[in-house]
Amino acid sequence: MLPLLALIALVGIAGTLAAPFVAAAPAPARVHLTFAIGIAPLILGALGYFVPVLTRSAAPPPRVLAAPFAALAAGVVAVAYFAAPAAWPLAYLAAAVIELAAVGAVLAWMARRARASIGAPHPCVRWYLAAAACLAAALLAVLVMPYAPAQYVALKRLHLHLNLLGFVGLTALGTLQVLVPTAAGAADPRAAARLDADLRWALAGTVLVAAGAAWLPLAAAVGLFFWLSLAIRIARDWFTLYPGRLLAWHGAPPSLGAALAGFTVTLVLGALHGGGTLDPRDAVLAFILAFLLPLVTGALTYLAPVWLRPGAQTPWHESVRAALGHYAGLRAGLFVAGGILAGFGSAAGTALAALGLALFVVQGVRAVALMRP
């Protein structure tokens, strides 16, 4: 499931990127090719896949499994009314009300497995009930929008903050500090500590972000300020580290590191945009350039040899991830420097990305000839 689920992230991603040079298709559908069809299935789908490690409890239940389709079914309900609203009026409060029942089965049986868990639960789970909660606050703004037309700019910026920064963000966020020692092969002696410590502050600074850019812009300063000063305290414990593995040309630390170097551009370049400076179109284009693709990728490189052979790993694992990993470190730097190339309205941005997503393809053609018995 989870490899099916990835590659349809990276197919929304190529989409959004392609879609303004082969058709005609409105913005907001475009951007909803990457985060509903791609992007929340991926995140609830791999949800499933660690509240059970980090809770060590058993595999979910059908219905948890299945709300990542159901998500999908949601984002392509949404894709289909911003690209036609006319044929489609009701279409984005139906796919509302099925992305909120999804992700609010998700979150039940997360709080559920975080009561149960034999002693406290890893810190991480609670980053992850915080994301979905997110989630859930972002689509009941999409629900009140028809009985509130006046306030329908500030409920769409309320929407997409709780979205990048609390669902997207605390979710990558929270996992980046739990894959990056695994696959740098090294403790971090503090991602405890940290993950529970900062999560107030991410919280406070979602909240405050996505208000901010709806009603009121010093909170919006404020909150930014919070999620900076995580970014880089984390990337400050990294770097003391492993600064050899997140510079190294190939594996998956590169990518996991330039995820949190993309993260922390693009909230520079959201200050930009909530100052007036930049085309939210253009930040929004360079959070998926700078950040998901090198998490995307990155995360890939690592965790699908373990999705697709479960159990002892092997040297077959190895030689995928090896694979997978080749020239990670030149891909990331792609991804980077194509997302502040974007921020600022520059199409070579874009195509350094996709230069940077063929590239990660290549790779994965050479990663699927060794999964052949």
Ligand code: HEM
Given for the second form:
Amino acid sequence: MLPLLALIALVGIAGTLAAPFVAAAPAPARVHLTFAIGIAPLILGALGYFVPVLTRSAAPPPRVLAAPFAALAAGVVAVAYFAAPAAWPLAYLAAAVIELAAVGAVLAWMARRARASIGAPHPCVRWYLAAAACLAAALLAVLVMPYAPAQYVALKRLHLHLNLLGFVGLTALGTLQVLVPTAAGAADPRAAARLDADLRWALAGTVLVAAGAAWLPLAAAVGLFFWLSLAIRIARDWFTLYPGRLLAWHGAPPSLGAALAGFTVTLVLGALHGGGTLDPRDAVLAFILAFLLPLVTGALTYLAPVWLRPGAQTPWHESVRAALGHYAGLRAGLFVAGGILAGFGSAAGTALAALGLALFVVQGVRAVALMRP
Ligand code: HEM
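Given the form predicted on its own above, produce the structure of the same protein in the form predicted together with the named molecule.
Full assembly next; the chain just shown is listed first.
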């Protein structure tokens, strides 16, 4: 299921990159191709994989396994609405309700698993609970829109920041702090304490940026400071522990490290667009190119072999990983550079990122060839 959701996410991102060439693709349709069709179902599916690993418990029940597909259906409805709003004027509300039911099922299940775990649950599980709560709050903001038309723009800003920093950011930064040491093959002794201490700052940062972007710009500046300082602390610890692995040409770590760099760059671009220097839509595109692309391709490089053949790690897993991670450092450089250029409104940014994505597709085809018995 997860390889399929990852493939859909990459197709969604490719659709977002191609959408400017399609006349009938307004900006919200373009953005929701990546986020609502691609990323939200992938994240909900990934939570169903990571939470049992972190709480050492059984596989999720069927309703949690079905949640990513309900989210996918919601995403399709949302994109159809944005492509032709007059054809089905209330469809976005239906999409929000379906997505809310999906995330509600995952949230309730994660809370039960966290409560049932022996001893304190892994601190990353609390990051996941906070992330899912942010998605739920972002969807509630959409449901309030028809009742508060004067607040439409504020609610949209609330929705998008709760989603990008809260739902995607908290899931990703929580997971990266577990995944980078695993992929680098050496423990990070500070990871658990950092996850434990930083969640309150990450969550406060998200709420301040979201509410600040909606109503009070000064609060957004404080929230941005919280997020930037914790991203810089993670980068400092990783560069002390894994400098050679993060700056390598090949493997998952350079791509995962680039995702953190891309996230940090997007925070700075966010400050510039908040200050009116850049177009906010370019900042959303930069988030996709500089952060999501190295994140998804890096995570797939390490995890796809485990997802495809769970159980004991064999030379087969290593060879598929090596194929997917070939020149991942170069690929990640193209994504981050592309994101920065896109953030400043240059079409060359999308071209660079598309080149990186094409490289990953070629490597994916080589990896599939290795999968034949
Ligand atoms: C499927 C359920 C969803 C619904 C019904 C929904 C609804 C909306 C609505 C009504 C807007 C305002 C559009 C406009 O007037 O420009 C919006 C904007 C936005 N949403 Fe969602 N959304 C959903 C899921 C998501 C998810 C999961 C994410 C990210 C993880 C996301 C990210 C965004 C972003 C970035 C914008 C700003 C788009 C722009 O400025 O062009 N949405 N959404």
